[in-house]
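Next up is one chain by itself, shown in structure tokens, the form predicted on its own.
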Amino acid sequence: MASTIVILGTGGTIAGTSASADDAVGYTAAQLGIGHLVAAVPALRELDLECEQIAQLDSKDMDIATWQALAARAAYHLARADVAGVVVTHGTDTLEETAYFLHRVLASAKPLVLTAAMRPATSIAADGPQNLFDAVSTVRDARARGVLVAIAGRVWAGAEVRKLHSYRLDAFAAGDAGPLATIEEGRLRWWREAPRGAALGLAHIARDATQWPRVEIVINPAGASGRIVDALLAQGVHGIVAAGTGNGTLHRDLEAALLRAQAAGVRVLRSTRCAAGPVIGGALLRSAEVLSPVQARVELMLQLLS
């Protein structure tokens, strides 16, 4: 029976340090290696773990090349007969994008669980150690499948998770869907199954990172104009996600510019700037449905790679 759990580090606040233990915002992310994070959790010492540092960055600086490297190493380890699953330590800022990307790319019945922290490792009440323990506990659960996120005592689907708060420890949610499970003393109480879907595979994302399609997000504020869309069109943008108001509604000038871009061959998805809820209806610009604007951007990039 597979028992090895591979932990891949990418940096983030969970690996961050601050000059003062009572400073949870003035820290520097991605300062500690993955081995240091694991050593800080005594409950993990008796387990069969392997650690590998994929990147060491603040997740606000996450990039396509790192996604490609992470997906490749995760796929390699998940294919090993002796590996039960993979944990990825990550920053919270772009976790929802990485989780959605991995959900769309990787095909494995084994679990890949991302985790993160809202406070640096040097904090007087650091949340990283508990979150890392919970992520490993999630991998060890017999019902865990696919790309998941374990943070603040809850398990979320990689296809649904999004960051909703800038400071609180329980910063994540999943729109209208809710968590998949809660974690109680290392045990999972499941509420529902994660959504499934066909994975694209590593070959789909093999194109050099510098050659990926350019997709930008345009928000719809009061008084929006179409000038930013016209500028993006002039620069050769390949796709645009429009974060509309309410049910993806758009100022008439912005919508007109997006329709011009679409007529010129630019792919457009219409999302909402609301924290939850889908975009329903509308025939002129295609709906991103339940995806957040940043998830929709990942989806559109992957579609344009075809």
Given for the second form:
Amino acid sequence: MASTIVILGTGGTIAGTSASADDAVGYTAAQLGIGHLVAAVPALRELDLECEQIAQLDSKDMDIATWQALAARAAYHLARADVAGVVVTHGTDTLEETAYFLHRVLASAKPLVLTAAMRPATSIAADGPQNLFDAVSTVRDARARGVLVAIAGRVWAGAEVRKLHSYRLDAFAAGDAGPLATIEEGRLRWWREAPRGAALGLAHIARDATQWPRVEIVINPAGASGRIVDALLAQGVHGIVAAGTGNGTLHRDLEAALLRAQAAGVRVLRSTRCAAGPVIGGALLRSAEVLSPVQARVELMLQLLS
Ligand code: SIN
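Please give the other form, namely the form predicted in complex with succinic acid, since only the form predicted on its own has been shown so far.
All chains and molecules follow, beginning with the one already shown.
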């Protein structure tokens, strides 16, 4: 039976340190190695774990090359007969993009569970050790499949999760979909199955990171104009996600510019600047459905790689 769990470190606040234990804001992310984070959780000592450092960054600096490296190492380990699943430690700030990216790319049915923390490892009340323990518990659960996120006592689908709060420990949600499971004392209480989708596979993302399509997000504030879109078109942008108001509606000048860009061959997806909810209907510019603007950007980049 597969029993090894591989833990891949990428940095984030979970690996962050601060000069003062009561400072949960003025810290530096991505300072401690993955072995250090695992050693801080006594309950993990009896388990068959392997640790690997993929990157060491503040996830605001996440990039395509790191995504490619992470997906490749995750796929390698998930294909091993002795591996039950993979845990990825990550920063919270772009976790929803990495989770969505891995969900769309990785084909394995074995669990890959991302986790993170809102407070640095040196905090008087660090949340990282509990979250790491919960992520490992999630991998060990017989019902866990595909890309998941375990944080603050709940399990989310990698396809659905969003960061909604800048400070609170339970900073994540999945809009109307809700959590997949709750975690209590290392045991999961499941509420529903994770959504499945056809994975694109590693070959789909093999293009050199410098050659990936350029996809930008344009928000629709009150008083929007089409000038940003016209500038992006002039620069040769390949795709634009429009973060519209409410149900993805757009200021008439911005919409006109997006339609001009679309007619010129730029792929456009219409999302919403609301924190939750889908974009329903609308014929002229394609809807991003339930994807947040940053998830829709990942989706559009992956589509444009075809
Ligand atoms: C990061 O995203 O790497 C820093 C912030 C965090 O992890 O909460």
